[in-house]
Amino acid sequence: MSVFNVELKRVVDDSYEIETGSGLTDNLIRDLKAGLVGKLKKFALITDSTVKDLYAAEIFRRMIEAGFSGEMFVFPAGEKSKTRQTKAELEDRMIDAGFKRDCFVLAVGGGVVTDIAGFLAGTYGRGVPFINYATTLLAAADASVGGKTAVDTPVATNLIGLFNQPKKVYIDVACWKTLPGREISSGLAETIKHACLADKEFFEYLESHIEKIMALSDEECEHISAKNCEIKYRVVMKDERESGLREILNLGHTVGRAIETESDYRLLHGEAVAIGLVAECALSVKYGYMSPEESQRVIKLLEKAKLPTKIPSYIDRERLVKKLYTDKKVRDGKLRFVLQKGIGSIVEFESGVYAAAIPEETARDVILAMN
């Protein structure tokens, strides 16, 4: 018998820039010409059926005019497309179009697009570079930092995926002006979540500026985009692979993702997270980590952002309780929740532990009370 040791120790620099502004196509092309993805000239632009005509087609045209070669791959818009089947169909279309490893992926769209494209880029040809051009507030808040890419399954959301960092992220706030109001609200749910878990001053800023934000004032939009990136970066920098601290970014998501699935995606992601935040606040109040007044401030801000704060009547409460067990934080068959400590902080239950086991009966009581 013999043993051969394959030593693969290495240092990897996955650093990247996030650029926020209005109308960033020129900046994207400038960076590509300056070597953002090395000497690669062939690109696969991945987008959805909504963003295609709004932004992607023009970006594609500009890229071709700038001397790059590529094709645009479009899939039906919506969370229901965030599946292994969609990813496989896109991969097959790229193969049929002759794409090999000498290409890069350009994702133009919201969180569903950036999730699928980032996952695809991480596996296509065993990995090709990718760039995110985020067109929604939700993508700016939730998908721009961290490198988590995944697809949904019938059992749970984001169950299959990988960590894959982009070469650069562009957050074009000009795109937000064409979003339906409901999409703006959905993105604000993740923004409010970030303030709740890490920055009391930012929460107060949102309270006093929510009307201007909802009206898509450029100054306020660029500010909240920068704050979202800053808050998420502070967490991800300390825990890139979600081994402890990064769990706090799941604030409101244990109930939220279960509601999103049980609604059959009638609720947008941010709408489901908003309801999840209300449930989490109720648990935090119950265990003495935040006051009823603080909980009401969170609920009031969600309502000002035109987000739901109650579980829709069409969702079966018992099915919802069982769906909680598909959450990635479940350990040894026990539900675990991230809880707020007042506003702007998270409970650390013991050193490096940011989620606590909560009895199913307690979770059920909270859910049943959210009529």
Given for the second form:
2 protein chains.
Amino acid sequence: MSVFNVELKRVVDDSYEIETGSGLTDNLIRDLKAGLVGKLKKFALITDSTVKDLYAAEIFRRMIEAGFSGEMFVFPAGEKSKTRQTKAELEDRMIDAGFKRDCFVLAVGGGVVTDIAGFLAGTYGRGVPFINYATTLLAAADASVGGKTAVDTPVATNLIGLFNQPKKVYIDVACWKTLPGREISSGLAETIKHACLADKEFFEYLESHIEKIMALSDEECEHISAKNCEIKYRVVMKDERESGLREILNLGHTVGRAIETESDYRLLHGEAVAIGLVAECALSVKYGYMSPEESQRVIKLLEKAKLPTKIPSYIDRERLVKKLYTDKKVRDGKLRFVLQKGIGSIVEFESGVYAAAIPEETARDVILAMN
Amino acid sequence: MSVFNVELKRVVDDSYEIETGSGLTDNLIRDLKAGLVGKLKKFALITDSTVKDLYAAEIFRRMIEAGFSGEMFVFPAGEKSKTRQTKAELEDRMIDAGFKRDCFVLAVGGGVVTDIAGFLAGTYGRGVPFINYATTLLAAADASVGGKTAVDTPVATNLIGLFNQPKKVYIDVACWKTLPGREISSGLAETIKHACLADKEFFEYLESHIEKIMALSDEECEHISAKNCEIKYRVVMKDERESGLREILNLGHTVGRAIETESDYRLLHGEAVAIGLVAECALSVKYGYMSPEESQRVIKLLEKAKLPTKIPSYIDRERLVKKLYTDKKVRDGKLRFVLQKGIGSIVEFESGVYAAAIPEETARDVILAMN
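Since we've got the form predicted alone here, give me the form predicted in complex with another copy of the chain too.
To see the whole picture, the full complex is given below, headed by that same chain.
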């Protein structure tokens, strides 16, 4: 018998910049020429069928014009595309087009695009660099910091994926202007979540500026984009692997993700999260961590952002309760929830523990009351 | 416009042990109880249909007996199973069986098992710990150090995967005794490759001990297992991301992988690599880096290890030349080869560059001559 030690301790630097602004293609090209991905010249632009015509085709054209070589790979828009199958099809098309590991991935789109493209980049040739060009508020709020990439399976959302950090994120608020109102609202759900869990002042800012934000005023959009990054960063930095603190970003997501799946994606992610936030406010009130008035303020803000706050009648309540058990936070067969403490803070159940086991009956009661 | 800096510089420690010996289940259980994967008690044992009955079922039984809870997930043995499809099926079965991210993966088997299981573990719940219990010489030689995991696509081998380090590797030489002779030989191809590229003394050891090794004498088996680790480690340590030095491990693999695919996996990986080594020796001789006598010594050792040294007649030579372009080392559309320098060393073309562009015509000439 012999033992051989493989020493693999080293310093890893995955630092990157998030640039927010209006119209950022020039900056992207400037950064690439300055060596953002080293000497790589070949890129795979990954986008969806909606974003292609709106922005991606033009960015692609500009990249080619600037001397890069690449191809555009387009998949059908929508959360239903966020599958292993879509990833495999994109990979096969890249292989057919002669892409080796000497390329980089440029994701242009919303959360689904950045999720798939980031995951794909992490496993293509065992990892090629990728850049996120985020065109939606949701991508800005959700996918810009943290390096979480994933796809869904028929029964579990976001369970298969990777932590993979982009080389840079561009948040182009000009793109928000073509988003349907529902998408803006959906993105705002994550923004409101961030305020709920970490920043009372920002929550008040949202209360007083929600109309300007909904009207896509540049100044307010840049502000909430920066705030999203800042709050998420504060949380993620302290806990890159989501073992403890990072779980607080799951506020509203335990019920939210289950509703999203049970709605068969008739609800957008943020819409489902909004309902999830209301459910988890109800739990917080029940356990005395929040006053009914504070809960009402959250509901009111969600309503002002034109988000649903009730569970749609077409969702079977018992199936929904059962679906909660597919949540990644489930441990030893027990449901675990992140709970809001007043506004702008989170319950720390014990030192470093931000998700608590809650009996199925209590969760069911809350869900049944949400009509 | 605003820029936000995400600082993600940190120390990562992926160090692990490789334990070589005869019969290591007790040691595995001892290590798990001592906290090898923290407090995790739930495991997914991943194995193939051959190894299941030979070893995995017994290891599984012992693990359950020792107080761990888990399930065994079996896929059909063979390189043809090394696909995204197999990975997805295993994932779906794990999800159905209620596996969340609070589990670890125990891979029991050869290179295909450790490749799939390591890749799966790296993306299940965005990464759960995994342990390799290697039952073949090839897994010991190839998959034990370096953290390379991958699957094949219909047209490209090992292109989709991850760098993912195991928590520990067990190399159980007792398992080699049930390996078919072809598998032993196939594993020896990687061992011979290691000697060729890094260790003349070890090459001479192989020349003089090949019969004892082929007879699976414990002492010699443990020695070559340790040597495999040591050589691969020396190379990998200097270059964890395969940008430069690590490419030398591709010796014999440029032609080898293409032959493996073109044979439609009638040839085992090591058999294909053996033929690839001969092809790349011929190139080395052509460019004056090796004498014809040295090349003959390599061929002789491969023959003693009962490995093929000629390209089978059923392989179409032109298709093979074309297939070379799917190699991951191809850059700017040019074939690149790693070349052996004498015995026990590698050509460094310029500082830090270990793979050189070689004209397609030269590669074709060598391939056409190998009848």
